[in-house]
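Take a look at this single chain in structure tokens; it is the form predicted on its own.
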Amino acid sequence: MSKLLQLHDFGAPGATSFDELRKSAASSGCSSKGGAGKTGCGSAAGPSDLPPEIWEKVKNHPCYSEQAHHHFARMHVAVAPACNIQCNYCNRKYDCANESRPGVVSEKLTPEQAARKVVAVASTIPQMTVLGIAGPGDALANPAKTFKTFELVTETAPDIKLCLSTNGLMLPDYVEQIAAMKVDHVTITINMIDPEVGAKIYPWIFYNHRRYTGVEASKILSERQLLGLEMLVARGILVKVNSVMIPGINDQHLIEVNKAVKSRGAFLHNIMPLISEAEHGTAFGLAGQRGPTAQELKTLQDACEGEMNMMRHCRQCRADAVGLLGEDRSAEFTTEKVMAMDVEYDLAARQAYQAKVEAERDAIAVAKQRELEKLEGETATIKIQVAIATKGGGVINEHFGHAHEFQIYEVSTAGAKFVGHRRVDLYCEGGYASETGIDPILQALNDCTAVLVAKIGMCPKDSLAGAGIEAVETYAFEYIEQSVIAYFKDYLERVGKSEIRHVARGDATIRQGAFTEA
């Protein structure tokens, strides 16, 4: 095995000093204003706001760009099985088809397993970019089959882009061997800066063949994260930064995060909502501890925000997941099928399909401007919030009856922004409207003023109007961001002739726990 790369290496004769890195890293960090030696990085950057290299890592990376996660599908393989450490809203035995959520999967693989199911689907859906290793355990916790996954992967098809999430216990041994592997994205879950928060959230480590407790533990972890997220960073990898938003334990804390994380060089936060229902086992779902609303999650990454741009469409996937973000094509692809597919691996279509993906980007940019600057001149205050129904394409082009999830945008006279996503059981099975009923779906979407749709019955729709929301299929199959702009304007409009009064909505409901349909 090659030398691992240790802290000390940067203290070498000649060396840049830890100090100078730490400032450069900060200095190439992620900033929503831009200025000075920054780079308008984050999830909703663009071609004009990144270096180039840059640029081409992300363009494509549906976790790293929010526009790519309309077009561009992922896939995680489960060869990482072990953990170093206990998070207390984590239990990895809970298993069920229809969920999604961390550290869930219907099987796991051996790393020539993984390689295979890697071609099959980047075979099948040339939109797949990007393979991650995101447990169910630890990446890192498992390096002999993380890497041998990866080595196996290159060989077979060099264009997909390598990622790996990790606790970050690890982290500070495996970078030099990640830099060589060409894994450009690492992801690395900090809930903590503090170790008396730590205490709270992780019961014990296991390091250096030891096991920590309580403040102890949290402080060689936090140490261990940080360390590893300076040392990607000194060596050009791009780093999410995932956090789980836990209230009442680190929820005003993880904007101290949020400053610790950005000074390091991290790429783009991302700030996600505890899922804690009992019926999963975890220490904080049989504890009663529960998950934010929908504003209390927004406002915590609006106040991250003036500090670093946030990622929002994260979807808080299972760890063998595949497809776009916000579904999951993993049944299509079990092992037993897998072995019994004709592969062929095609890399010129996969490339003509990805170019054709990019031109209809290009359109779609193109007519959100056109739409945003018939907003010049208003002075409105307003901002409201708007729910697509969605299949993906960054088109309006699905039933509502039909929707796993709406997107939210959120909607103002300086243009439309992705806000989030609200997962919801589907309304209608079968013709006929579901058992759970409108009621979840309403609470999912009580701080939209609008649901843009492909199509919707008149029972929802009445259910709708009765809530408040305006349910509107004007804009079926239209580009997203350019139809709730539209409709924006439309909005001020009837509000300035006063066909319609402005309410300000209130808070949301986040949807946990396994769908119920079979």
Second form
Amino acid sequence: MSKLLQLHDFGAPGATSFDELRKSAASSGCSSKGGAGKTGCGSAAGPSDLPPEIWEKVKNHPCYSEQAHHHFARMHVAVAPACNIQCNYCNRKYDCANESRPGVVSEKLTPEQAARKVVAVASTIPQMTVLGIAGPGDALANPAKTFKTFELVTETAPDIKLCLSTNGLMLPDYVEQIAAMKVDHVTITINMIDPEVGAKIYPWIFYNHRRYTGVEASKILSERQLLGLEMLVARGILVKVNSVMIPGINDQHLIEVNKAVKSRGAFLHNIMPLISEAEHGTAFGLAGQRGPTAQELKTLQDACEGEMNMMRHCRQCRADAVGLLGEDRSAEFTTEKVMAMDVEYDLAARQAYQAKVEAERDAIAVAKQRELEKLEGETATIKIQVAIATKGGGVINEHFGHAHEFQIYEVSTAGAKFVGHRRVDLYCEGGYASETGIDPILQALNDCTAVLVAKIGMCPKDSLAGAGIEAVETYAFEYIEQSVIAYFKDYLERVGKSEIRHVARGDATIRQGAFTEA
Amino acid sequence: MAYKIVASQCTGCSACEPQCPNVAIFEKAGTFAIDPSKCSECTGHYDEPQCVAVCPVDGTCVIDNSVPRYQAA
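Structure of the form predicted in complex with its partner chain, given the form predicted on its own:
Below, the chain from earlier opens the complete complex, with every other chain and molecule after it.
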């Protein structure tokens, strides 16, 4: 059920006054101080890391929680394509249906079409719990369309959580309306708090009827973003901050950004790698600006983690994505198909499904805990990364050759922690190994010690072994975290018996460019 | 003169439409266009022509030389 968040919902238990609330948001709101291996709401954490009121709000939200994303789906509708700022990582002219990145969309919808699409999707996919308006463009550059869509959806499907993404320029003007519409959470993209850094990211903004450029533009943008953030937090609306990591421009600066947004009560920070393929035609792409490597991204996220929770499972989805993260079903819900569908909104069936998921998640948490107890007394300082082939559900259930992406867990004696995902092209296409071979997958998994799969052929298994990555089928169809911990225990034992030698792994490549669904 | 929108450049994002003080901008087959009889080049309203200032694709909103210069009343 979507309900307006009250101030007391947002604080730690017992936080009654506004000051206490702010203090709680600033210090413990969604802390990662629960001990090593507990990474908070942006990661694989369970309720133990969060005040129960916040956990209640985020547990079924695939974009907040790595754990939830295995079980719940979201959709984006593209109704408001206008934008009022220019970013060097965005090219508004480029639109390819086979591509997956923010700002790209196949069809724009009217609010009425969007509302019908939401009901159609929610009727077909009971795990769809969240509707976002995330571009292309800025949801608040065209506020009438954004709010009209929310209004229509709330009328028919009151249980769906609403969220919107914004660059923050117009945010202070619409905070009241956002609160009145019962928007569950807002994402603000904040790439800098220093206008000198901003001038390298934003060529211009359009504000108060004129175009501002250079440092002046970034100064206005930054002030408006931080003011908007404070105003939302003061109204008890959850705020996630997105930042694009641009090596050499804002990579070190994002640590300052992290501190600034945390101190203002942002609930989650999502640092994403720059996407800058030249063929996208963005200013950065054409200038040859590179994106970060996997370990550069992880190092920055780790550096910020002491300050607040980091989100690590972002797929940088299309602005019209539908379904589970990393599994786009938007092609099933084109305007034409949606208009032809018979839709009936069955709230009871949706709730029944969600209760089932709840039980499954409890089982996963129990299994993980039981496995973790077996590591007690282990003192090894070894830390390894393990890749997982999964279709979702928190289970290792994907064939190596069918995996579009691998999930990466870091595991030590403190437990298993989700640290990211790596998209890959399919190795196995229609029963045959791909022409480009296994090399791109080896590059994507190069920082991992093992890959846990449901099944794998001899040939790729040998290639992985050649690259020093162990392919493991032992844990097929078992829970991910439980298996990762069990594998690690076995790994330590083999190292102890000198059956294998522990070696530090290198860096890995983050896949750039188009992500084509098979 | 008035401003015009180069259709091949326009992405149809609609950023310009609500900014025009004369309601001269309208949608036409997925892109946007300016009614030259309504365009005042924003004279008397703003320092900059709003369509030009807000358009994300430079060189899309340009002066239409075929239309006589706007005369403030």
